[in-house]
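Given as structure tokens, the chain that follows is alone and in the form predicted on its own.
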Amino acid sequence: MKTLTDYVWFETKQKRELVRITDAVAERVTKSGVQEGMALVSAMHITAGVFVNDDEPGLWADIWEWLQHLCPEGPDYRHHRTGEDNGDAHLKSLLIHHQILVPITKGKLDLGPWQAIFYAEFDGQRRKRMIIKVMGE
């Protein structure tokens, strides 16, 4: 079995930000030489997530609104008693989840026609890291 592990660093410019990472993952798949397998993508921060969905700005706005409705920024979360102010970001991460698996078929990411991979940042404006691990034959 072939494997490739790559840590990708980037700087988020906003507190809440979606970063389209499909091309970065596809580049690692090509570099790995894996023809049939899986790509694991994981946010290495507890206030971020990774997901697959449509690359459409109206949907992004709906997602942010939905997350803000379920986990509003600002309330007195118990987590804030530790001196932090990002309790909502931790809860949003639970809803989106921190990692995904994407199939690789014939050396390419096997995504649907409208699907893209996103890194969702809920407490940004600083350096962030994710891991891309490609596995297969």
Contents of the next structure:
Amino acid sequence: MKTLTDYVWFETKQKRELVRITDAVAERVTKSGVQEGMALVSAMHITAGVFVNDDEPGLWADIWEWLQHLCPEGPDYRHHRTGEDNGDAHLKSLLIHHQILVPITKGKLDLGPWQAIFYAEFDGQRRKRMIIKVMGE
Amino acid sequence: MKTLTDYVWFETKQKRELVRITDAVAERVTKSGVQEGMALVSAMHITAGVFVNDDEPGLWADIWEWLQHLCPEGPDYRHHRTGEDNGDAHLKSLLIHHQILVPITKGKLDLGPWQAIFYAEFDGQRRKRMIIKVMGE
Amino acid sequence: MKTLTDYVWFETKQKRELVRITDAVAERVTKSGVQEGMALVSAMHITAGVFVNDDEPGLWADIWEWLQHLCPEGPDYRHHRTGEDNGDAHLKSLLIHHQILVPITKGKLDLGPWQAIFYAEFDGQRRKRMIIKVMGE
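Requested next: the structure of the form predicted together with another copy of the chain (the form predicted on its own having been shown above).
Next comes the full complex, and the chain you just saw is listed first.
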């Protein structure tokens, strides 16, 4: 069995930002030498997410709007009594989910033609980390 | 380590349809010969999902209604400027999630008594694909 | 390859309850002897969830309120025609998701500093089960 573990750091310019990471994941899979297996891609923070969807800017705007609607920003979260102001970012992370698992076949990410991988930052402008863990043989 | 990779094709009659796939996954696990491991079941399209829940038709109707409520159809998505009309299907895929991982113990899917696996089509009536990747020993 | 399978039972006092399970998962990882791999943590019931987020009681209250808002309790679910009254618990399980996968590096859970693992019970006061499946080497 082979494994590879790598950490990817982000420091987004915006508080909310979507970062394409398909190539970053593919690069680690190649480096791992794994031909058949899986790659776990998981945010290491609780105010960010990782998801698979279409690489289409109009859709991105739709996704942000939808997340703002279902997990609104506001001053009313109990979490803010700790001094934080990012309650909505925690809920967005739960809704989008913080991780995905990508199948690896014949040494490559086995994704459908329109599947792209994104890191979704919900409370950025500071250094945050994501793990890529590849496992297989 | 053993792995098995298989693709399951769907072409649903309805635009939205729920397909039971527990048996299809179990069949691949048997075929793989894996006794202890995991099976990744993942939609390869961005307008479909895979989930585990109860095999009860009343609940299915509840789930559809809930998804329609939280991810409504409509002409107002920015994504539709590309000529698409399936913005709601992308959001439904994100909400339900596009994949699950099933534990395999003693050569069988290690599911609870009421856990059934479903492929949820949100934009069907065309050929779409799902990957089953079994890994273990 | 090494694997370890263990089942954790819950019988919560409340109908809805959040249980910290980071230590329970870490214990199984140590017991497995796996140095590099992954731990699947998955509810075996369809009215419970497993998620990773902040261990902060104010946030917990926010999460419950949010779940109640997006997946309301009520007498109107079709699922209730079967005699059940837990339609909302099924939807909450779908929204939060019933499983997570934790990376294992150098024999330990490879989580970020604020990542804690929770079992979320949405229909408790009875015995329910969760599987921990560790895989790696």
